[in-house]
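Presented below, as structure tokens, is a lone chain in the form predicted on its own.
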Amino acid sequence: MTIVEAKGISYTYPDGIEVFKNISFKVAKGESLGIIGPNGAGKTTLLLALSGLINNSGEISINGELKSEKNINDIRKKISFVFQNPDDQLFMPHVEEDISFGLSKLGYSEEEINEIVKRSLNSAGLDGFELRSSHHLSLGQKKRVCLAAAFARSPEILLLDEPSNELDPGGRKELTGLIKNFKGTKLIVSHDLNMIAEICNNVMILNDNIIKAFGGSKQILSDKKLMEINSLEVPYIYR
């Protein structure tokens, strides 16, 4: 079953620079898709378009529902976006407030929200962090708080932008395990191609405004010529 479908979507920055042009693809429910490519290829912009945070031309459907101004709020309820920089996402005094932000607007009671916060922290390996200050945490802990906040909304689709960026090996391993445990659909933008190989069953290469390749992770990531012409390297797992 297709859960994300893009048909002929394009996006141009306000300064006139075209990011991607007339691209189309489908993502199946439960799939983990790695979106890779050189810097400036439009990978993050694509995630923003899929989540409805920017307006693109063309059509995007989420779970069979065509994204529009009328239903964008309903669409966003199905998606959680985890930004590359946790400080762009964490802004409340305490961890529990960052995680619970917006849940009351979804109709949850205070008792239900408290339970969701505890469950989400547990799923991110952060038991007892409710009253910690998000801004006093390590980078790895901040990234896990962002994941906990994403899990709290029970999304069908998780969008992650460079989740392992700047993490040490231990933090990267912990975060990779948490992402793997999410059972919904995952779209991951990353230059960490070893992480992409670990998590994703399919890969898209975005470059020169178009999709250069879309298919099985091993098939694409192990293709030395394909990777090199797109300014990428074969991850060590396939060397």
Contents of the next structure:
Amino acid sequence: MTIVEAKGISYTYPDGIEVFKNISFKVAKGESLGIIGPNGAGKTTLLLALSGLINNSGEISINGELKSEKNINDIRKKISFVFQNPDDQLFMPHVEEDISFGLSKLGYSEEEINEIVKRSLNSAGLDGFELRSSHHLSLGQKKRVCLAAAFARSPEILLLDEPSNELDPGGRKELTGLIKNFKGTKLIVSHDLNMIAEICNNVMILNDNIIKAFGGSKQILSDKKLMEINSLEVPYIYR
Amino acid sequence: MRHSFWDHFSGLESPIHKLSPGIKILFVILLVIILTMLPGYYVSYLSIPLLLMLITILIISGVPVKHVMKRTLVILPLILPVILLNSIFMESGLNHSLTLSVRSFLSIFSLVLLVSVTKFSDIMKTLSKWHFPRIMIMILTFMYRYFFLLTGEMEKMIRAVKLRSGNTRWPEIFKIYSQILAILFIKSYERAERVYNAMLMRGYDGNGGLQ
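Complement to the form predicted on its own: the form predicted together with the partner chain:
What follows is the whole complex; the chain from before opens it.
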């Protein structure tokens, strides 16, 4: 069953630079799709378009519902977005307040919200972090709190923008495990091709405004020629 | 400069820290109102007893007097121009300026004392319980969350400039620093956009509420 469908979508920045032009793709429910490509290929912009944070042309359907201004709030309830910089995402001073932000409008009572906060922190390996200040956390902890906040909304689709960026190998390994454990649909934008190879079953290469390749993770990531012409390199596990 | 610059001691376990945040906030509001409304004549009489009272509270709380004094003196220069203008342009300017300095010093001292003995989140929760406008609470929360992040970014830019500017002289340094401020403004604007996007994704309606 298709959960994300993009039909002929295009986006041009206000300064006239075209990011992607007339691209179409489908993502099946439960699939993990890695979106890769060189810097400036429009990977993050594509995630912003899917979540309705920018106005693109073309059609985007989430779970069969065509995205429009009228239903964007309902669509966003199905999606959790983990942004690249955790300081942009953890906007409340304390971890508990941040994770519980917006949950009341999803119909949860106060007791349920407390329970969700505890459960989400537990699933991110952060038991007892409720009262910790967001700004006093390490980068790895901040990234995990972002994931916990994303899990708290029980999303059907998880959008991750460079989740392992700037993490040490230990933090990266922990984060990869947490993302892998999420059972829903995942769309991951990353330059960390080893992580993409580990998590994703499908991969899309975005470059020169179009989708250069879309298919099985192993098939694409192990294609040395394809990777090189798109300024990428074959991850270690496929060398 | 980090968050601990203000609230390093707010997690202590003294009797003052254990007092209800509401009582502490009310006390400070009352004190500031008294200091603002009282005629100058009374202020000069009350200033020493009030200062002694605040210092006594400070000693009971276990927060070092130096900590509060240092932070009070950081803010005080911001009102210095007002005091100076008063002494120049008003009749009985010197007396008026002295009273104004005392009022300002004691008000800021009590506010710094409040944030030193009460956790910021407790202050915000209390204001929220008192139906303080939600948008104001969000602004205060964001200021607390992002002010030090931005000053950190500015410190990094200044460090980068210092490393590359060599023996640059004053007029040029002034130009460079104004450019740093402009870049910081653009960076803050862009960050605000990203934070707003993150909020939208979690149900924020753009008007201080949720949808």
